[in-house]
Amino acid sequence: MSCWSDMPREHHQHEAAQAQASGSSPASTRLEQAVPCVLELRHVTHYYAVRKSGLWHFSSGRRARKLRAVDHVSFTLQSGTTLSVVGESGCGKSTLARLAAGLLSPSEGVIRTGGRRLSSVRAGEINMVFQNPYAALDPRWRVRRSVSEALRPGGFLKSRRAVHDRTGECLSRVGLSPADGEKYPHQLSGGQRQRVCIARALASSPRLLICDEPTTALDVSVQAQILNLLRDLQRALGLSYLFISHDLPVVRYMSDDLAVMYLGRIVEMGPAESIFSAPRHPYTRLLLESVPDFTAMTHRRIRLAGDPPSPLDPPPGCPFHPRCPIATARCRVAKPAYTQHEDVLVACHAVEEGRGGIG
């Protein structure tokens, strides 16, 4: 499971208070792991500047407003494991993926891989598999060129023959033929195009793949093939995955660890099976209730009501309190700190206080 030693500052303060009360040191309350970490995020925040169009903005002299898409996110991903990030649309999942891939720079905080800052890693050490495989491939390029292009920035292979052989090897590894390298994207099916995208991501021998909704644009039967391919590649190559999705059954199948995001913050994080079997945060519980279960038709399901607040004007206190059925006055004014419950971290006043459930 992921390391929790780099949780947000409020968790460290709470941890120290617990340790002082119990007479133990803060370090003894942490979950120490010997497995090497491939990705670290420490208090990472990312803002988007939002400006009003037209002359009104310039004549009024007002500054651009800041949309906080990612809000002080911290986690550590261990080598050879999959950490999935789930949440509703607009919660900041894709922004987080682009930050981890180095496509965006954090407004605050630090991102490291292998103990080095992300900006200092070699090209191709972290690659990304995007949601739409057709949009991710240049329609004017043959598949061979799309895959081999990933080898050029870092100067991985010098000779044309070596590049040609490596391209064919990558296509074969994802279940395609080297002869498919002569085709154009429009000559391939959606599943084949996604296999090409995965082959391109593998070309530079990365340690980490960022998978941003990699099966959303595919048919259900093809989704299963791509997911099985990703798991086979992980076992064979020792890859680590940061897996972004809103499809909870897919996440349960793929994940070692799970982080639940709401309005830019992680509200619950821990081993995936622990969270799926016993969710603690009210948002996580309501999110899991939204998954259809045809084996329990008589079960009274509780719906997640309302829409998420605007990230331009987030509510004070707990960001989930306007939609939470068990929110109290404290939830409306105080932002919850992270508390540890067995092997899961939760940011919720109700969980900390041991209050009743939502059902």
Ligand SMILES: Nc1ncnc2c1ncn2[C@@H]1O[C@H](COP(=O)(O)OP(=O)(O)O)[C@@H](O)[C@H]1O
Given for the second form:
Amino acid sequence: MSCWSDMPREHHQHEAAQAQASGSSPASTRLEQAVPCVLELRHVTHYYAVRKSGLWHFSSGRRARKLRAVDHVSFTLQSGTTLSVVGESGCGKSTLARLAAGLLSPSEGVIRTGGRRLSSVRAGEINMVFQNPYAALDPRWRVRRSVSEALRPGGFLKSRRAVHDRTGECLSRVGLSPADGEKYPHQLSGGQRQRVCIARALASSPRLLICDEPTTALDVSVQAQILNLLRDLQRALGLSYLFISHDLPVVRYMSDDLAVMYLGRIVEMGPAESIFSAPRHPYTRLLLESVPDFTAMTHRRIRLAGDPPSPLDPPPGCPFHPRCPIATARCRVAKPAYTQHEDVLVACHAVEEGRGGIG
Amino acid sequence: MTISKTDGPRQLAWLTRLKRSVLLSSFGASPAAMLSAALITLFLLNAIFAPFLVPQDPSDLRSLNLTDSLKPPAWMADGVWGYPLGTDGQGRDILSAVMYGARTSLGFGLAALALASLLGIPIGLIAGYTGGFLDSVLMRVADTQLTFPPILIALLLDGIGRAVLSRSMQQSLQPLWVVLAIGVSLWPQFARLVRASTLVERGKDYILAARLVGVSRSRILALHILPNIGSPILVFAAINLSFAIVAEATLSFLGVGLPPTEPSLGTLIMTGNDFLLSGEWWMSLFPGLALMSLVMAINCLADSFQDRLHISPG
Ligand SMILES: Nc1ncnc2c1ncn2[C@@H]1O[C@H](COP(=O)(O)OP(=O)(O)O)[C@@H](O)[C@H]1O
Ligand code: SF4
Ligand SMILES: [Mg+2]
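Given the form predicted on its own, corresponding form predicted in complex with this ligand:
Every chain and every other molecule in the complex is listed next, the one we just looked at coming first.
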């Protein structure tokens, strides 16, 4: 967690010094100067142009409105670790994933990988596992062909034989047989399809794998298998994961670092265990309390009521204030800056003022 | 989704896919669709085998017998079974003429359709996939053309052909020009449909996955998107085939289509039309019936495919 948004330089150095002193968290001990991180986002913002529709859209001249799906997000992902991003549906997680994968270009800010601009990255160096494995496979292609797609255009495997062998290797790495490769997606179960998608992602020899809710569309019984597979692969291949989910137990199982996102902004970020054991931001606390497994830790249950506001009309001040149980007048006007609490960064006035408790 | 038990040989998977395919599953749907399929098969067979089946070669002037001119259909008082549907003013067998004419109509319809797809499909793919400025330009052109009725475009192009080309050239090029006129008048519909389908398809995750590993735009369009939007395009092409056939018939009927030396059903209806008032109704009625059944069969079959696919006409 060495590069961080909205933070003055002093904070940054302070953090580094602190990290060196304590030497605890894997995320903060490795500094950006020493090892170029696998993924580095600096003040990344993404707008979608949203067409006004409705009865009068002719008269209003079809003016496009800007929807800020990702708002000044900064983080670094260190090699061989997993950074998870959690948040409710619609908070911008998939947009962030696509930005990091280079499928979208940020409206503002910079994304670098290994010190280079994302655009100069070899194709397939960053690869992705998608939420719905059915939509992620061409329904008319045998899955073997999908897996080997990465191997042809890049051209680093010349002979058909080599491509064939590599495809078989990738399939067996994810626990599929060569016979499975001859099937079409509709002939496979959800879990098998996701394995195929993982095999395809591995085929291009990526350094970074972006997993956008990889288990959300799967049966609960299969989820654990896929998560274990991802962890095994990380260990065996030294992969780095940007892991996106809204499922907190899953995130806890997977993450080294954790970023909690709300309405396009990261509201709390740090080593996952620090946040799970002592959540500070009211949104994080409410999220954790909404999961029965974690309720015991905080004793009380306050429901996270209602839906997040539309990112088309984000509330002024702290974006969380309409739902926050401890919002004050200050929260309604001023956007909270990030402050450091041990190894965790939090954007909240109450936490900054030292009145973190809810209720 | 369950795991299929047919893990076996490739052929099996291929067969299951074929069984699942829209085209086959719509057979056995409605009796009307079955009848249409049978009719279309008949027309196709006729198109291939007409030269071997016709009682008389209508283009061979030596086989014509002027004494047999203007015979009514066989079941009428003056009719003879040698000319089941009667003859025209030169003693030409109407059945043979209709068989050849249906073949010509179908052939020109298909050729015009091929041209429209050849223009419209790539334009729609590129516009839909690229988006942005190019998309706007291409679609504005298509929309502008769509504000004119296609038959007017065809007439206009025909007029241009007549004005620009010398008379002999124009006459020898006339069949080609008919294909061009109808094909050009139809491309925007194809482009619009293909663009709409491409827009849906390009956002799907498997396209993103291909982009991530550097698959080129043309490969994505040709290997992923085109095959996956194939079914709606096929149905749409079928609907437009009937339009192309009618358009050709209309042009021919108006005298700006195929020349009498290469008569289509439309040409036959036009020439027969002159005799309609003098009582020789069979000369235009039978080509008309053939045209009607061909077009209705195509429409009916296309409709039943369309119902399966739930697509709306562009
Ligand atoms: N292509 C798009 N055009 C316009 N708005 C979009 C588009 N994709 C996503 N959005 C909007 O951006 C916000 C974030 O979406 P997304 O990144 O998919 O969130 P998440 O993955 O967390 O559910 C949502 O409000 C969504 O409606
Ligand atoms: S800044 Fe205010 S409104 Fe926002 S989370 Fe903190 S206390 Fe709640
Ligand atoms: Mg999402």
